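Only one chain comes next, encoded as structure tokens, the form predicted on its own.
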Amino acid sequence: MSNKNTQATEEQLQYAAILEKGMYAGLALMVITFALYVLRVLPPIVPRSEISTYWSMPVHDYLVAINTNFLHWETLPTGWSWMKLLGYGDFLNFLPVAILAGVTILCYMVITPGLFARGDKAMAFMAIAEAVILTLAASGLLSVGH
């Protein structure tokens, strides 16, 4: 017979509640931004009639092509530069994806004070480390490869 506690802690329940709300908010925004794009409420950077020509390209070739043909920027549109294009239907849908990716960071930040209050300093420091690492990775300051 096991003596393991199968009850969720207050922080686990808090984490799950935030994650659930963030997931539903991100999902709702994905539907809304996709509808704005499909219903032509916002103009796209890449005309819908030309999208299929870019689908099979490697990422770098795609970035060069859309920069050459549509954006005409001095540098390729990489990293967070998509934020400059939020007024266009084909880039607005990046926003809910970023929100979905960022919800975990918010979860860690919210549960950390409770972990300290409960005296679980090891988990509190791990939550802080997770939030910092995820934030650095999202910012582009911490990357592996490319």
The other form holds:
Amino acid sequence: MSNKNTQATEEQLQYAAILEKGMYAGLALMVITFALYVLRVLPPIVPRSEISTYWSMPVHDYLVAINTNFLHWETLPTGWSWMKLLGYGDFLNFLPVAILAGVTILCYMVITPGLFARGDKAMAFMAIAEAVILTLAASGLLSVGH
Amino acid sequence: MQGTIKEKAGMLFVSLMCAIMLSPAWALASEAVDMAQIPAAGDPGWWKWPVILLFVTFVMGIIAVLGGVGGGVLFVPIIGGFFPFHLDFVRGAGLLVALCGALAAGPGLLKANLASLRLAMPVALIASTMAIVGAMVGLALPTHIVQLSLGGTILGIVAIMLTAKKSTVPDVPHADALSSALRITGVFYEPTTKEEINWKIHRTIPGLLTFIIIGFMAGMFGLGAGWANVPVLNLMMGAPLKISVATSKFLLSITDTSAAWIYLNKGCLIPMIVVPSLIGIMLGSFVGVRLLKVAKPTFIRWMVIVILLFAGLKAVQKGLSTMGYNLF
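Could you give the coordinates for the form predicted in complex with the partner chain, as opposed to the form predicted on its own above?
Below is the whole assembly, all chains and molecules, this chain first.
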């Protein structure tokens, strides 16, 4: 069992280490931010007693409704606009989700130099392509709606 | 004797939970909420749904572990079918449920060299790209079309679960040119036989092409795609079952990440739905792992199939009823 053949590659272990840290950080933060929200430490944009009014709406109607009733912005709160609302209990919960969804991009970026250094060019280019695709998805540039 | 009592108690608990979830009364209750007028002002009973969600996802987490399926595949059809939440938010939460499960398992599987990064990378590149396309299409289509397609997909998953075979170590006479060029191969230690098993894959191009469809469906419906990943990696591409299961689980952390960003950027995230779901599924998974010792896997597997069949029919019924066709 201790045979080197059965051991994970260097880049695999590197990837696992970053993924693990990101996962723990994201989940811990999610518990904290949700506690701040439900324990009323931070006020929400949408009052908790009114949330059931909105969760049965299609997402576009929901965004229009909360913008009309609470935010009064010129544009709907899509993309990274939640960053402006981090002081509110409900939108603060977007932060741990972004960390959980973002850690994979970091993993790919970290293993790429090692792959190049070991002459593993095909995998290195694949890692770059994956990081670019995930970053594009994260950027908010790919926008659709009903 | 003690084992028998524990076994019976465990089975009784799981059966009871399942019966509650399958109860027509439960279904009718959710219909009532669907049809109810949206309150104009605050609803003092708003907290009931997150509490019920926590309870149901807890049970779901147990069943998912015992039935050998991911939480996402149970979450979307059941919560989408029987809760008052719109399918847009359910799919967003479903992706995060699948993503968190994959993130929690991924590091351990990679370190143990059961999940193969080299096998996952080309697959993930295709699946995650298509998951983005699937998420965009899913959010652009009318809800009843997505609901109908989801129902059809869930019924298809039931068919796959009923018919798909597994091969512990498939016979791969020769690795194909592409997998050889990418050096997608490995060695793992099988403790039951005390052997080191060298594995390689074949049919890499058809396998990768299949992930175009799998990725698309994962993104469109917010499902984890383990139900499809494993058969393709194991039966089509020839990876050993353990490697296929572990790589599939890790793969979801990449596929679902891409789609999750689309849902997040679109605003399909209501913490009061997402967080109780994640907590419920995770706690249920912990309990499920303990119950694994006493539960009968065959019974649980059949129970999962029945639940999915019921949830799939419910999704089809909801989709058709929106179009004016009432089947049931």
